[in-house]
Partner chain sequence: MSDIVQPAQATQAVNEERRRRWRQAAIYAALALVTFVMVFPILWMISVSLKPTTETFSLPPRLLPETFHWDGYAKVLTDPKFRSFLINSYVVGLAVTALSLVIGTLAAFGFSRYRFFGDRVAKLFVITTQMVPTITLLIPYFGVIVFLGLYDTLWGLILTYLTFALPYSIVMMNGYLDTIPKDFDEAATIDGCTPLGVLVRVLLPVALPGIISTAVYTFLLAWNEFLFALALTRSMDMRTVPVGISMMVGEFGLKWDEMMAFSVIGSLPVLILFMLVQRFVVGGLSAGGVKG
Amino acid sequence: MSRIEIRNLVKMYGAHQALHGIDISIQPGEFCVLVGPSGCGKSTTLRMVAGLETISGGEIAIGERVVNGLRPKERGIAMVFQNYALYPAKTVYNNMAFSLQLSRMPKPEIDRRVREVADILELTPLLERKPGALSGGQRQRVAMGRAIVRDPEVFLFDEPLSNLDAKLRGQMRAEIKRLHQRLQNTIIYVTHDQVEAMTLADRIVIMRDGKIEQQGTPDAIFHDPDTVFVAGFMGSPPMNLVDCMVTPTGLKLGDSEIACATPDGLRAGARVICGIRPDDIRPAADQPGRATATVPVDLIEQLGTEKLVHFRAGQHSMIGKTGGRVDLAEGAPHPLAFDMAHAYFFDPDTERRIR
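Structural coordinates of the indicated chain alone, per the form predicted alone:
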């Protein structure tokens, strides 16, 4: 296990600056997920840690070594790619053993490592097959096994599950989590999927336009967002974010007035962005004592154990939730309760949280 320090990291592509001096400190054995929309700089950061991209400024330290000038094979890292990158003509065994064979490790030690890792990943029955005879999930396990046999200081994962279907992604998430609990290696994992970030990470780093928007534990990121971007990015369905007017008793939301406490310093007549998650908007009958508003329901999505209720508040489209057996009619007004104790308030100019 190694600590990773990323200090004031900068990446330039000609005149374009892709990374703007980012700082990340990853503890030994920590599972750190870099997440954000396409083009935010997360894969560039990972490739710079791996030594696959040159560093324009700042430094990267793995353990006690600054690795800026080291080649990838000298950094003590192993990388798992999105497209598996397996050798099609080699068996599973030889794909996993190849890097050890190149290093001239003794054959008995290679065999021990490969079979031990194959047992961990349930690949033993597949060792004599070639990649073409494997499913996507099996190929990804082979790619992971090839990395594990090297016993690296750090694992780097670059969107490893994006080529899998939804069911396989769920299964592989669980396998990666169990593997980390067993091996306790330091991991940096890149994804655009916030569900992967929430379920896998010890630490989440949310990136936007080459900068870090917020970093912290999954619980802190989800329940204590610093900005409008983080609030809207984490969560499925996303947080409702609406422009409101502060009133003497709460907020003006569309045509309705919602009674609630607002942060100190917000005066009546001020504009504010209010954020509230769909889980905190429920049918009024289920939430006695909460602030309510009667709103027109446009659409109901049936998800089985729950329904998503799409409605409008003035010009704003919003989403609430009900239980799967609650009967609401589309196209009709319904009273909904807002749990404003769990609402968030953001400055409309800076988009930063008002606390």
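Let me have the form predicted in complex with the partner chain next, following on from the form predicted alone.
Below: the lone chain, stripped of partners and molecules.
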């Protein structure tokens, strides 16, 4: 269990700057998820912590040690790879034992550790198999086992679940969470899947174009986004983000007007980006007393327990939600209630939150 301090981390590839000064401070035992679209620099950051990429500027400290010049094996880390990278010619046992063998640990000690970890991960019956004879989920567990046997200060996960099918991914997600509760190690976990980020993280770091967009607890990220990007990235279906004009009584959204309170300092006639989650747009009949607008509903997606209501507001396509049993006709105008108490306002130029 160690803290990790990343200070003003910079990565250059030739003249191209991939990371523009990243600062992250991870507490001992914290589960930190780096999330963002591909190319945002999250994997690069992780690989620099691992020692697989050189550091062009800034500092990384694990525990109290600055690890910039250290080799990966000297950093007290273990890593789980996206493609597992299990050595195909070695058995599961030897895959897990390899790093311990390299560090010249006594054989009985290696054996004890490998069997203990295999037991935790329910890999004991598979120890003599080769990776080729394992299922995706089993390989994933071996990859984790290989990391765990080393008893590292820090675990690094690089998109470990992206090669699994949806159902297995859910299972493994829960398993990783349980493992973290049990082992209490510091973890840095990279993913592009916001559901993984939300469910696993103690702290989420959202990255974009080599910069940190926002970091905080999942709650803070989801309910208190700082920027348009964060608001749009977290949540599925994504938050509706629409250009509006401020009116004396509320907002003008396409042709409709919605009465609501707007932040102080926004004068009538100002342009603003209004963000509102689909959950906060419901059929007016269920939500008496809310601001309503009658809008043309052009598509209903049945998800089972709920339905997504696609409608148009001006030139914007927006999504609302309703219960799975509510009957709505496609192609007809329908009154929808907007819960404007949970709406967010962003400056259209800086894309930052107006509070």
